[in-house]
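Coming up is one lone chain in structure tokens, specifically the form predicted alone.
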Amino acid sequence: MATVPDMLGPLNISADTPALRIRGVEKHFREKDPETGRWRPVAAVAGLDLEVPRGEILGILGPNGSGKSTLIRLVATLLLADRGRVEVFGLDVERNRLLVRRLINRVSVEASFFKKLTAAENLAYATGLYGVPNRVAQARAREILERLGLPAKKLSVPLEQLSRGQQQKVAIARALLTSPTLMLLDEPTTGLDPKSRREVQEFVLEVRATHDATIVISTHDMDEADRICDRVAIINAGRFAAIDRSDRLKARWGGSAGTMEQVFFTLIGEHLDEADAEEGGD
């Protein structure tokens, strides 16, 4: 049995229980047919199956509208599946929603903050919800932000005065301060400059190594998926086209170029930037 820490006491979970298990999950939204004007269901996630073992970094790569962000939100208990089952360390995300939320944290491409408050005040509020003492949280926050290349003095600056990249680093620090066992990173490096992007990637690898964390990261960055992920799932139209290690994906679908971009082109039928230009959000 493996012990997973939680505010309500340790959870004794079998060591071979996957960090994340998804079975037959479907999620539909409604959109208006431009020709008839009638509302129709559209599958954002169309019968997905997935297992992520403890300690793995899984990358989800796909164009906008492919379903990757919807999948992240389903795991994060922000959406309810129409069909199927999602489990985090064996806990059903619908039946055990509050308990699951103590085991996960999510960083999205659009970080949500109280923009008038300082970074320190936002972090204090977030960690207070998890019972983390403020003194401990602030000290750890400075350590994390400095590791990510953000000076500690920025903690006293209102969030609205920080750049988008700086806000994203605060969001990552906020997620880590609650010591999540499963981290859900929804395009965490989108919009960051190359140096900041590399700092975040290095820190993700460090967190996995030092915190026994399992990480699911959705991304548009081919190199990012190739570099830091143990496996990569290619998703399109709510379905997985392939899930495997990047070297195996490149060997099978990478063609003569042997790149993740060629893998994507082969499986999806278009380049990622072309797909993004044509599609809406997830």
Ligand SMILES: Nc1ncnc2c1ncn2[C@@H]1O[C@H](COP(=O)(O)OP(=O)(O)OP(=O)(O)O)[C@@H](O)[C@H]1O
Contents of the next structure:
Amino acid sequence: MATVPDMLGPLNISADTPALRIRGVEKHFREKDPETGRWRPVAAVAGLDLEVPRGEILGILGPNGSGKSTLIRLVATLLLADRGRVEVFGLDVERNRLLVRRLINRVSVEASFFKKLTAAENLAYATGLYGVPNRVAQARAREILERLGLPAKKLSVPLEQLSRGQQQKVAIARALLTSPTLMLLDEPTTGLDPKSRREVQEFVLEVRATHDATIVISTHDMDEADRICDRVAIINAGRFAAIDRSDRLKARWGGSAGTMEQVFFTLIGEHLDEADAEEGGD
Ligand SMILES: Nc1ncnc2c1ncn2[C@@H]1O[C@H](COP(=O)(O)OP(=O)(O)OP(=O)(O)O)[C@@H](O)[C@H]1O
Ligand SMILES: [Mg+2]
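Compare with the form predicted alone: the form predicted together with this ligand:
After this comes the whole thing, all chains and molecules, with the earlier chain placed first.
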């Protein structure tokens, strides 16, 4: 199989250096108070500590607006933290931004593509940035997309003509083309049909097994977190409420049924029956 360059080897990073280390990280945005019209700071990330060892799949579960994407964007160097420190393989992300960008790959629902270009052209552009030869990249892209159930002929139509799920598959293929040392997957399975979702999950497990990759994945799918993640972090209002193996989370916070859904509701401070009542209400 075609190989991509191993970025970590030449950097001499020891095996016990965590793939990701976050200490006291805070990020505030400004938002306009609708009543006074004044700008005020809102904490999207309100003080996070986290260590992800190499080879781990860490899941992040949390309500809408709890800070998952902000956290991922901070690690991906797309945002700068107001406070604290983020290290990727021991490298401070602010001081080593370009190097860190070559060690990480981010897939998000609002995938950043050139929509008028085809999938093949977009993949060629992305891999060019990472120094992967185009011939190698195209062969591997075909292989990955076939695995994810995207017909090969879709590689040569403009991306804007692909469905959201199909575009997401191209984004996943892109992340895997370049040596995916730390993969940041922001809701990679949201909006995918059940079969595609399962294919992506299997693929994530396979990538970890075959690529020495570390994976941080945010999701709203409780079963997904339970099934593929070594540990799950529950984030609420910009803080981690818990980080542990899912069996331990379920034993401690999963109630009598021992479900991840109950863990989620317990840790974000709502009760399942109240939420159900609200859904059915008014
Ligand atoms: N660029 C921005 N400007 C202003 N506020 C922002 C910005 N990005 C995020 N926020 C705010 O930060 C908070 C966290 O947003 P974030 O996108 O990290 O949440 P999330 O957990 O990814 O949510 P979702 O599950 O809906 O994707 C929200 O209150 C959001 O309104
Ligand atoms: Mg998000």
